[in-house]
Each structure stands twice: as structure tokens, then as C-alpha cells.
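Heads up, the chain below is alone and in the form predicted alone; it's given as C-alpha cells.
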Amino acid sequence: MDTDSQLVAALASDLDGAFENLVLAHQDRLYSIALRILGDARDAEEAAQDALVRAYRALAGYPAERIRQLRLRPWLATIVLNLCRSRIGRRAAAGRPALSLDAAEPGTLQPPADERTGPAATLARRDAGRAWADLLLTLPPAYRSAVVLRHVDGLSYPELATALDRPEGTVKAQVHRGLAMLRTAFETAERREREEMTA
């Protein structure tokens, strides 16, 4: 039995006693999803906290049998994505653009780490992580959500389809197109940087 299955069983029998374990098991991944979607650490923290509050309220209203049937990872991802969409909508209405992820956490959404160690290699990896995070923010929301949930959060395609409430073929296409857009944006940024260096 995997950890989420055990957690769901514990939630079904004692929500108040087991909810802290849900928070500990999923708070970091919810924050990471929100950070990659929103691009702002403060907004991401609030979205992750709100998602956990909403999850608790929903679970409190569910019968034990419904809780036992939950697929926890995609269910929680759906909650945090909906909160992120609402925040993006409010930003757009207020005229606030998406923010840069300059404060992105090292080790997330980065190309494979270089075998070299030391301050220069660490700085290069951090800069690459920031560049990829900034590129991710340029994707349209549907593609960004699919790429984040698949490649940052690690959801399987069936879980991704559940979280986004779309057919599996659609989410596969969105991940594929999102990655293609990222690749194109990366190549364009690299070409521009080379041109600036030779000018």
C-alpha cells in the first residue's frame, strides 16, 4: 500500500488526526505547483495554504467512503490549480503581469546538473533554473499547467487528466506542445544572446 493510500484511509477514519500528515506530505508540492504557475513566492504560498484549507473543508463534508476513493495527488493539484487560475484572473483584471521567478528554488525545473562542483557550477545551475522558470511563465496557462503537473510535480498522464478534467489524449498533446513551445523559446533566447555577444 502506497503512502497516499494509507493517508486516504487514515483521513477517512480520523480526519482531524490525519490531516496534519496530509499537510506535511503535500504542502511542498502544492507550493511548487503554485510557484511555477503564478511566478510569485508570496502568491504561491497563499495559494498552497488556501488549497489545504479548501481540502480540509471538502473532506469534512465527504462521507468516509468518498474519502477512501479519492486519488489524492490529482485531487489536491486540481484545487491548487483552480486557486492559481483565480489569482491569474484577478491579476489580469488589475493589470498586473506575471512575475519573474528570480527567487526560484534551486533544484527545480533545471536541466540536469553538471558534474562539476563549486561556486561557479552552482551559480550556472541557478541561472539556468531561473531562465527555465522565466520561460515557463511565457507559456499560455493551459500548457503551463500541463507541463508543471507532468514535469515538475510528476503526475502520470491519467492523474494529469483527472487533475485538469480533460481527456488523457488532450493532456498528452498539451504537454507535448508546451514542451515544444519551451524549446522554441529557449532556442530563440539563446540565439538572441549569441547575437548580442557578437554585436
The other form holds:
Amino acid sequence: MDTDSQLVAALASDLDGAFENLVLAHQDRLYSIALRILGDARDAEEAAQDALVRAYRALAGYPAERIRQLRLRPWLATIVLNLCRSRIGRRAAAGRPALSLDAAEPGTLQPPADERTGPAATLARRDAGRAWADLLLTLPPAYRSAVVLRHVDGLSYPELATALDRPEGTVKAQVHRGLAMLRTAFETAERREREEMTA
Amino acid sequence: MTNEDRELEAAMATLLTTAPRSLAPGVLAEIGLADRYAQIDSPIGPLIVAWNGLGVSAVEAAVDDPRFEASHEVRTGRRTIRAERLPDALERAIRRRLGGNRRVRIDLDLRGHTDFERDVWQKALEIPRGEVRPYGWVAAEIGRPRAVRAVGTALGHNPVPLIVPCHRVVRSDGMIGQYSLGGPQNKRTILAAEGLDPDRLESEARAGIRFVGSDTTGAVCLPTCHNATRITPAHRVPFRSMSAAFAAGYRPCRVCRPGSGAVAA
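And the form predicted together with the partner chain, for comparison with the form predicted alone?
Shown next: the complete complex, the earlier chain at its head.
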């Protein structure tokens, strides 16, 4: 039995006793998903907290049998994703600038060490994570969500299809397209930086 | 898959990060599986208030943190986490309630308590600031006229004193009586802060005055009922019992319902 099937069994028999284990087991991934989609630590903490609170309330209303059949990873991902979407919607309604390519500051990207090394060498650098996180935020939300769930959170394609409620083929295409856009964005930023340095 | 693809995927995997420490406690407190607590000032000194997403779960005289946490955890079975301060909205609500505004809503987390206890506390909530009612009155009002002692016990177990004003319930002989939040002197202090004169109340009780009638309206009240306190001295008629008041032709006040629990006295 994997950890999650033990967890749902425990949740089904004693929700209040077992829920803290769910929080501890899933808080990092839910926070990471929210952070990589929203780009703001405080927003992400609120979204992840809200997702876990909603999960608890939903579980409290489910019969034990339904809890036992839950697939926690995609189920929780769906909850946090929906909360991120509504936060993005509210942000847009409040007139905060929508995220675009300009949001990725070229200055935060490290120049490549030398000609032979591509993005991989840059990745090894300390600020590379920050740079990739910024680039991720420039993707349109649907692609961003797909890439984050597949490659940051590590959901399998069947789980991803469940979480996004789309056919597996569609989510695969979204992930691939998202990664391609990410690479293009990275190369563009890198080129721009090189031009600025030589100008 | 190219090397670059693999590198890009590896880069994405490094974006998995650790949740802030505050996240898990925040979740558990919000759903009522843990409580937060902080201190607040009051006329009887610093108090500890504990709460979670369901409502306020405890009010007590401030002690040092480890002692409160230990006793609260034993009582509730929940982890107890120190907060810097009360949420603004809750602190405002408590201050307004202590200031006499009964309409301000304060959610309470009274899980684990009996229906009888909740009934007693609910009744105590109906007693206006500046007035008191005897234990027997509460017992009769909740339909358990014989359960006077149990009412006293339930009030003593009130986990949220001041918010549920158990200090407004006094002994059936008119004496102020015991108080769970730091003893009888605190009860007098709080009642005085609410505009009552505890010494006068007790001296009248000792003189045998349990009820007060108005010879202009023909109504008889408990002594602190707002309908009784506005009777002018010239028209104020004291009674030792409701049967004496009835014999004199008085009818019970519809606001304080002095018949409740007083018949057998």
C-alpha cells in the first residue's frame, strides 16, 4: 500500500485524527503548485491553506466509502488549481497587470558561462531557479498549469488528465507545448541579454 | 527526448519547494483541529483568549504560556498555538460585547459540551448588561426548574466567561456568589463595571428584598430589571416572595419574568 492509500483509509475511519497527516504530506506540493502558478509567496500560502481547508470540509461531508476511493494527489491538485484560477481572475478584475513576457526581468537571468554551454549550465547557477520560475509565469495559464502539475509536482499523465478534467492526449499536448514555449522564452531572454551586454 | 528536454524537465523539478512553517498550523486552526491564543486586557486584568475557525474556545485569566497550553490541550484535546494577537475583527467584537452590545456576533466553539450546558450558557447570554438573575431563574427558564445546582455547575464550567456573561447569574438568596474567572471579587468588579452596585444588591437581599413592584403599573420585577430600576422611590414596593406580590395584586413583569424559579423560595 502506498502512503496515500494508507492515508485515505485513515481519513475514512477518523477524519479529525488523520487530517494533520494529510496536511503534512501534501502541503509542500500544494504550496509549490500555487507558488509557481501565482508567482507570489503570500498569495500561494493563502491559496494552499484555502485548498486544504476546503479539502477538509469536503471530506467531512463525504461518506467513508467515497473517501476510500479518492485519489488524493489529483483531487487536491484540482482544488488548489481552481483557487489559483479564481485568484488570477480577481487579480485581473482588480486591474493588477496581467502577467506577460515582460514580467520576466531579463536582468535576473544569468548569462551563459561560455559558448559551449546552453541553458543547462545556467540552470546550475544559484539564481537559475528564480529565472525559470519567472519564465514559467509568462506562459498562458492553461500551459503553465499543465507544466507545473506534470513537471514541478510530478503528476503522471493519467493523474494530470483527472486533475485538469481533460483527455490524456490534450494534457500531453499542453505540457509539450508549454515546455516548448518555455524554451523559446528562455532563449529570447538570453539573446536579449547578450545583445545588451555587447551593445 | 533530447538532452535539453531532460534538462528543462530537471529544472522544473527543482521548482518544488517547501511550504512556509505557518501553513499547517493555519490550516489546522481554521478547521478547528488546533487553537490559537493571545492575550487581551480587561477590567480584571490580562486575559487569555483562545480561538479557531469555528469560534472562541476559551477565555481565562492570563497565566504563563506553557501552563495555559497544557491545560487547554488537556481540556480540548487540541494543539494550542501562541499567536501574536487576536485577529482585529475578533478583538473588536469582544470589546464591543464587553461594552454591552449584545448584537455583535461572536462565534463560539463549544464542542464537547452537553446540550444542558449550552442551554444554560445560551440563557445567560440573554441577561442584559447591568442586570442579574438567580440560578433558579435560569433553571426554570430552560425548563429544568429542579436543576438549580446543575445550573451552577454548568456556569462554573463556562469556558468563555465574559463573552457568555455567567457573572450575571447570582445566588437565589440574592448574594453575588462564586465566580470561575478568578473568584468572587472579580465578579463584583465586573458587575460594578457594568453599572451595578454589588454591595447595595446584597444588603437589599439580606433585608429580604427579592422582588420590587411598582404601585403605578402593578408589575413586579427582579430588583435589577430595567423596569424595576426606573421605579421612583415613592412608588417602589419591595416583596419577599412572588406569592406576597401576587397576594397584593401584582402581576409579573413580562421582561424579567420574576416568577421563574422563585415560586418555591
